[in-house]
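As structure tokens, one chain now follows by itself in the form predicted on its own.
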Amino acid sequence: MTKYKTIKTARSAIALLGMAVFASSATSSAMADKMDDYKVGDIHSGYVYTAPSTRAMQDDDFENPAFLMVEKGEALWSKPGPNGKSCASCHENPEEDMKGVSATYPKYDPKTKKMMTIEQKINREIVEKTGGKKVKWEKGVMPALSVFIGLQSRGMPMNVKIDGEAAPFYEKGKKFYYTRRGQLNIACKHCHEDYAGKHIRADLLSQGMANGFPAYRLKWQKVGSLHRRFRGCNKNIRAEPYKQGAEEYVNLELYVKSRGNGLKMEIPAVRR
């Protein structure tokens, strides 16, 4: 090769380089400023520390798994119950009568005196409005309806009410979070605030936000609740769970979903 080939040559690779880099900076940029979308100052949603094959997943809703579940929803949502009366009786477009129901729960209940999750004003109005029986928090009908009326608010930023009648319940959530507990003697707040962004064995711990919840887990691979999720978060702390729809749960998820207000809503988020 003659000296005036080699140095046309190296230009070629030289510019060729450039050309990637420049190819490289401009997608960084392009994933910065779409993260942006998935935070609010220093609060960051869990699709920040997800993994970039599972954010693609949950931002392809032909791809994402919950999507099946959303399906079940819809088609339940106009199902009959044993006085022949479905949801879709009371609201028969729920993309609108549904929109932004989501992100405000959990709401103070004054017939209970107590707050009420999504949950549990599903299982009442199943109950009170289609004369059927209470169902299963984990399964079937439950987290295909909660999740079918949380993805009419995707897109929509979270805004949970602490004042009034909530104030005594988001206190108690908030003593929940930052209270020690079992065998490993630590309070969701170590990981979820003093370790958010760190690794725990192979795990990346996020800040704990709830608002893709109920979310698609890779490791569950099925929907499930944020309730389960305090669960599992209790048992490897070696700390006794509580049931799905206790009250301790429900408070704490009010001071969760508190910690996130203003974040997008992401149901069904996918995470791992």
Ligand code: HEC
Second form
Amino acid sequence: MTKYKTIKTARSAIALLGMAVFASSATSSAMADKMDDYKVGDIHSGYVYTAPSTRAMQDDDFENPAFLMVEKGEALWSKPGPNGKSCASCHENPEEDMKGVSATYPKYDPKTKKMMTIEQKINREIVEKTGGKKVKWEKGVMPALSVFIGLQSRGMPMNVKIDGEAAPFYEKGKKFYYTRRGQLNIACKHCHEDYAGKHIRADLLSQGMANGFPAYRLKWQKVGSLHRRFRGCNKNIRAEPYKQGAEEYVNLELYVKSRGNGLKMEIPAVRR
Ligand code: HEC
Ligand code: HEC
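Rather than the form predicted on its own that you just supplied, could I have the structure of the form predicted together with ligand HEC?
Next comes the full complex, and the chain you just saw is listed first.
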């Protein structure tokens, strides 16, 4: 992270990025009502900030390209692993058995004494319960299973636990969020807290909520994990990104999700 020369203030970084300091256009009142579903008090889902055409894709499961992954996940659910067992062998009814599960991750894992994301849990199930090999986060099996499991929490409030054993990890994630980094020397906070609702180049900055991830991004033309999104945000400020599943990102995920506790889960969301 020290590889890049840093610049001094958040303000000059923002200027460098060409951020226009004006608020987004006001929404009509009919739309405001609909938007209430995507807000809890002052906390707003990324849905509120994304383009109307992108929202329309998310609103219609037949239009949402991530549903190809949902179908794939559903098929994989009953595909036997090397030991002859499939997810369905033990979780016969995923609509019930996986209901609300994604809304509670990352969760404290007594085995590693660390936080564990849903992707890490899926990998553990693949290895320990079906005799399979760990899979990569962004290709093939993982996006399919994580989106399929995530869908079973759609509409339920995000609800990560941050007390007890999770507390020290929450603190680390929080620290990450407020730490300046990269050549532009700015923190997550500068864009998603201070400048939410303002434009940065063509993008309207959201509050950086995580309730829709894994999400289909038009820019990626595929479903990607939350950690892939974190990597993009780190790269934008010319900071070294971490790998998917790195402890730094797992803790950051816990903190970011806790900021949105109560927001309805939207997996798989569609974003620009
Ligand atoms: C230079 C400004 C900037 C910084 C700093 C930044 N982001 Fe972002 N982030 C963006 C932009 C632009 C988007 C896409 C539009 C949006 O949702 O805000 C985005 C999107 C996101 C999203 C997806 C929101 C959604 O609903 O689709 C998350 C989550 C996120 N950022 C988290 C973070 C975290 C965590 C950090 C710190 C590691 C961070 N961002 C730092 C600019 C930034
Ligand atoms: C041999 C039975 C068995 C198989 C096969 C199995 N699981 Fe599980 N799974 C369990 C049990 C028991 C638990 C609860 C205890 C635990 O977390 O290990 C569980 C827990 C989980 C959880 C966490 C639920 C929560 O509330 O946190 C997820 C997610 C999960 N399984 C996904 C899968 C997936 C995906 C597969 C297929 C790749 C799979 N499981 C295969 C038995 C199984």
